[in-house]
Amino acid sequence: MPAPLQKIQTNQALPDSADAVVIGGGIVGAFAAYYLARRGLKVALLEKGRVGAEQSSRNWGWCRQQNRDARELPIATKSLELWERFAADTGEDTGFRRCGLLYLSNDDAELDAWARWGTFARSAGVTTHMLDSAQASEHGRASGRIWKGGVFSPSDGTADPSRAAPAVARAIMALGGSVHQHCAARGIETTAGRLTAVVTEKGTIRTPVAVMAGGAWASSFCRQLHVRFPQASIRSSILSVSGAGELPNALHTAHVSVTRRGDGGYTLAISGRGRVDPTPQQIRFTAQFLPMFLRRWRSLAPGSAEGWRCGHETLARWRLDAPTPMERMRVLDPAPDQSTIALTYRRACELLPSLAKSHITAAWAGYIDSTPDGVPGIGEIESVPGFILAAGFSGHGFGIAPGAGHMVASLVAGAEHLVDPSPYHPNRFQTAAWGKVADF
């Protein structure tokens, strides 16, 4: 079975014009369109398939500050506030709750790293508690093990990937914006170098602003505009189970992680583990991604032709008056790696004995798109005024989507930002590729 996802009804008629068009109906694109609509702009959100059907519904659902890279911590903190405020402002339910995140370990080096991060985080006003052996073992009593230590971050939480993006899409329409499923954006039109329209398979929308929030498709779209955006994707496989009994709401260990789902079941995954499916785009950007791959090589394994088949990392150029790769692959739905699924379930049952009574309800894979430094690219592309990038979220996009969407809306409106946008600007990819790789 595929990853669960709510179905929603969206607009049929395409507007002739809009103040802004957002390309990509994942969680980042949805929040960008939502905050644009809240500012009173006429906004259209375009999705080639179903809203939230790619990585936005295939992730763990964690919304965390804990262990964030210093560059992402401010936007992570603000995003937690915005998740809560969204529910209060709209009445929509994304499943968000501050249930706290639990990290357990028997590795001294890992515990030391968490302690160092905690010292930094507390200086930034983040609440995080180091746990000694007795505390960690009590928090992790479902494992029946003695733990050397751990971390509990009580102000962090989770949201429900199966309903978050659809909930935000409904809120956009309630504010007067339009949402269009099964409507791929093929490209843009410019006048005197400035963006003036977005061309879709169903017609052209006149607009001075387009936001590219297309996830794993972003780099191939940017290539059509002669914009170089280094991006690579990892195929990650996870599963869900039911009948597991009561377990921690959100638990991470080095061997396996467990997250309670909105339906009462649990998502199981191995953090960082994935397959590298070779694609033309990955070959093109190999040099830029060497630092990241060298850092993560223990978690990654060679993949298959799945990525080549999907077409999201093509180097091909396409015409605006003919079907594009996005129309041939409406939803990226790669095959899960069955060996990873089996290993994940076995490790989870070893960690939490009550899982032995559970049964697997679904297993799926998704492409996690990343930048060379593991920090997203958010900002206007200088060579194409009016074209704003919001992509490369490197597995962190779900949790920080509200903050990213708010940042995009502030960029478009020329308004004050909640956090400094400069660390995210895509200009950094035009210089050295060997910068600091984010902690994952």
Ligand SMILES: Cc1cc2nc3c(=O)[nH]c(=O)nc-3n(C[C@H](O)[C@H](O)[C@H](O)COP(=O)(O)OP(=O)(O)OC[C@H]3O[C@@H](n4cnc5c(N)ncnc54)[C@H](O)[C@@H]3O)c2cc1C
The other form holds:
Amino acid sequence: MPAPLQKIQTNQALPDSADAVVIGGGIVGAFAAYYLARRGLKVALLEKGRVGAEQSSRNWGWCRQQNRDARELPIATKSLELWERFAADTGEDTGFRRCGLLYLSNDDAELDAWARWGTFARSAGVTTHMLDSAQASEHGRASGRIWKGGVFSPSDGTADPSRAAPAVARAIMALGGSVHQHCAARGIETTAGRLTAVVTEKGTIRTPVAVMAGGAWASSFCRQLHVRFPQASIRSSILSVSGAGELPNALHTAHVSVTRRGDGGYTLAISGRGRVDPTPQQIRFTAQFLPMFLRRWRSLAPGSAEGWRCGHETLARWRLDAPTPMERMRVLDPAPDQSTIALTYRRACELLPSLAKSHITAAWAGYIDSTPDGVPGIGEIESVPGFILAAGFSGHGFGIAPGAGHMVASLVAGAEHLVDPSPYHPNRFQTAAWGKVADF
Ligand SMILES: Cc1cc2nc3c(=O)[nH]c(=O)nc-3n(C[C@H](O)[C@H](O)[C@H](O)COP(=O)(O)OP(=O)(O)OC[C@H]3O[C@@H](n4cnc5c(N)ncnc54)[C@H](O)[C@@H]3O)c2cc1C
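Based on the form predicted alone presented above, generate the structure block for the form predicted together with the named molecule.
Below is the entire complex, every chain and molecule, led by the chain shown above.
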């Protein structure tokens, strides 16, 4: 069974023109289009498959400040407020709740790292509590174990990946924007170097602004425009189970993580674990990703030819008047790694004995689009005025999507930003220099 995802009805007729076109109907593109529409712009959101069907419905749903890299902490904090405000402003339910996130450990080095992060985070105004052994064991009582320590971050939370992107898409349409599923953007047109239109499989939309929020497809799309965007995707496997007793809403341990789902079941996963499926693009960008892979090698394993077959990391150049790789692969739906699924379920049942009464309801995989430093690229591409990148969310994009979408809209409108956008500017990808790899 694939990842659960709400179906929505969207617009059929493509507009001839728009103030802005957003390419990619994942959670980032949806929030970008939503905030553009809220600013009164005429916006069209294009999705080659179904809204939310790639990473945005396949994740754990964590919206966290806890353990965020310093560069992402401000946008993570603002995003939590925006998740709440979105529900209040639209009446749509993304499933977002500040349920708190619980981290438990018996490893001194891990506890020390969390404590160091806590000191930094408190200086930035974030509420996070280190737990001593008694407190950690009480918070983690469903495990029946004594823990050395842990962290609880009460203002963090989760949203429901099966509902969030569709809810935002409905809100865009309610504001007068249009959303188009089964409509791939093939490329752009320019006049005197400036973007003037987006070419889709269903026609051309005249526009001065296009936002590329295509997730794992962003780099190959940028390549068509001679824009270098180093991106590599990691295949991560995950499963859901039926409900089984009173478990924490969101629990992380080094061995396995557990998240309560909107349907009462739980999502189980092993943090950071994934398969590297070789692709033409990965080979091209190997040098850029060396620091990242060296840092994470313990949890990454070589994958299969799946990534090559999917075509999202092709180096091919395509025409605008013929079907592209995006039309051949409407939804990236890689096979889950069965050994990881079995291991995850076993570890979860060992950690939380009541899960032994549950049954597996679904298992799936998703390609996590990463940048070399683990920080997204958000900003206008200088060589193509009017073309804005919002991709490379490196496994953190669900939680920070409202902040990222808001940033894109502020950029387009020339308005003040909620947080400093400079750490995300894609200019940094134009040099071969290695940036600091994100801490968590
Ligand atoms: C297993 C897993 C667990 C994760 N857990 C978390 C978590 O707990 N918290 C968190 O914050 N993040 C998490 N993430 C990461 C998070 O899911 C992503 O960072 C986020 O969903 C990225 O959103 P996006 O909109 O950029 O990309 P996507 O959701 O991948 O959407 C991109 C969309 O663009 C469309 N598209 C691409 N090219 C075109 C085109 N040319 N024309 C039209 N449409 C196009 C695609 O079809 C796709 O629907 C996880 C990811 C995975 C896979």
